[in-house]
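A lone chain, given as structure tokens: the form predicted alone.
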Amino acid sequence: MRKKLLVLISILMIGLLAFTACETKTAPEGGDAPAGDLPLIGVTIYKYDDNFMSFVRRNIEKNAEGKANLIMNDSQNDQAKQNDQVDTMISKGVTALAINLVDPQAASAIIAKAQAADLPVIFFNKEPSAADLNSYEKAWYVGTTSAESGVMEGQIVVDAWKAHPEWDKNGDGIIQYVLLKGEPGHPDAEARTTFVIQTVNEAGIQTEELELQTGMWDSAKAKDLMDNWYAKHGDAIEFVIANNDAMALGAIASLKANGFFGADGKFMPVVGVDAIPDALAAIKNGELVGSVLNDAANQGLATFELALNAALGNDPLAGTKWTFDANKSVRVPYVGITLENIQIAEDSYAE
């Protein structure tokens, strides 16, 4: 009887450990402290199947090894779900929160939860308003300067257009373009849409917008839009501009189905933002003119380092290379990427 009881207890313990392992990522031993003493950090990602955010997530997890335990959450693009996840993480005793908001307008609600529990919160990639961020002394942000990516993408368009006069199919000196916009209201989508065209115009190149619609950062939605646009405008389209690489790659898939990038040399210039690995392959294949490196490795590193310091009660910047701007934000710089300097982007994904 005693032996059976011991077997039953062992089975129950194995089941409990398996359940816990599914919920948290426990760092291996050999870090700054034994695994049982590592701080517990709660992390949410607005949706796991976002191409770029998948790389940020992996870098947070990689940097946490041996230094912290993580509770990871896929918010599935549902702000109500994310709010519930934050409540659950707080109840489980996290010592810091790292939040990739579904909706930037929800920052105040997340801050209220963190403040009530006296927890530090690091927002990343989707930026809260300055008023929200400054409403709580233990709230900070890790991200980019949104306008910078639009300016760099615009410069790629300018340089490529000037180098290839044959892309001006009707010879009018004007770029007839279609633009795939990200999520409406998202700071990156709004800034990239504005500054890419502004940069081209400031370089003395006239533009004509044939279409501008949201593809919601999504390849499949972008492909559908490009299918419709090409059916409507055909070869009157001279440039495809996308707010991110996922949509640029969706547009390329549509264009391939319409005979572009094949043996006969039919070509359409396409640009994106993020410089994810699939986009780098497309640049090498001559299907993507260029992209802008949105540095997932350093965004993940900065997010984790600030969260770890905050969880340990230290200054969030202690021992890091980061600095805050006037709005309590770490700004990870972008880099414009074309075939000429593609190694910079490839190095950012190296293990």
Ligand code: GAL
Contents of the next structure:
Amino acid sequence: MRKKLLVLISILMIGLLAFTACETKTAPEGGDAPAGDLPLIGVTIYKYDDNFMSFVRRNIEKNAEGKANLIMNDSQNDQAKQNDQVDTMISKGVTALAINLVDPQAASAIIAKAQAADLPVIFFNKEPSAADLNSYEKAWYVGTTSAESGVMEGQIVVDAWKAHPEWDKNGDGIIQYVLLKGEPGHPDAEARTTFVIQTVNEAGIQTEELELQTGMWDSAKAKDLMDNWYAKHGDAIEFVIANNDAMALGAIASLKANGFFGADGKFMPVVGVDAIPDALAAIKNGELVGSVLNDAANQGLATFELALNAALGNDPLAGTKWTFDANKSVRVPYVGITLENIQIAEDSYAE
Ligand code: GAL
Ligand code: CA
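Since we've got the form predicted alone here, give me the form predicted in complex with the named molecule too.
Starting with the chain above, the whole complex follows.
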């Protein structure tokens, strides 16, 4: 009886371990070397439950096939949990780390762990401060130039507004907008919020902010905000600007429940960033004015290639098409997406 209980407990514990850190053993190409000979790379994603990051993750996994074994972790939006995951991966013998921070300010804690184990670390998507990156010679970043996405989103707003004088519902020449912000303190959220409005203003269009709150990149949170804002402001809202597509789609869901995008032709312009497949579908059916391609395919590829090189003790850029800026960072370009050039985003997200 006691033995049976022990067996049961160990099965449960193995199950639990497998649940918290799932190790992807990939078969080597050609099958000549056993999978165990491939380098072991430790990866964290700040939370699996993030639309855009699920595409980056898939691209890292796809590129690792036959080239490396990954320990892939869901940090569940908990920095303390991520720190523990990094300790566990180091004790399992990873030779490089690829870290999507939960808190962009937490890079120094991860760097301290990497440095103590003499391990290279590639941060991706959540940009650490320049001071943190420069504090350790084996730390690098893969991401984007955050401001670029705000400028491109702003340009989409400008072009669409100029083409549709009827969107100025109160006829005052000013865009009355609501803005769904991403995670406060996240470089992408801060830069997009600033630059989208700055770009519209610099094009000579005045703006009036009716609401600005964080929806934490999340569809459901954005839908709740939009429900409240529409109840409060109604048709005084002339534009919905979102820091990402997940939130733009949440706003669209709320607007639909309020009679928009239906048979009677009630319309509200909404813009987002990421150009994820669901957003591309919304552009095609006229519910989303445009988005900005956040290139998950190339960010996943660059993250993996740098991590693999680092794991093998090579120069992180060896044999790749990437270059570093002055701040040890690979910057994958954004592309503004509307119906006219939607193919670019569709190709990028095609599996
Ligand atoms: C941004 C992206 C958001 C969210 C965030 C997570 O680059 O646009 O949708 O995924 O990263 O850090
Ligand atoms: Ca107006």
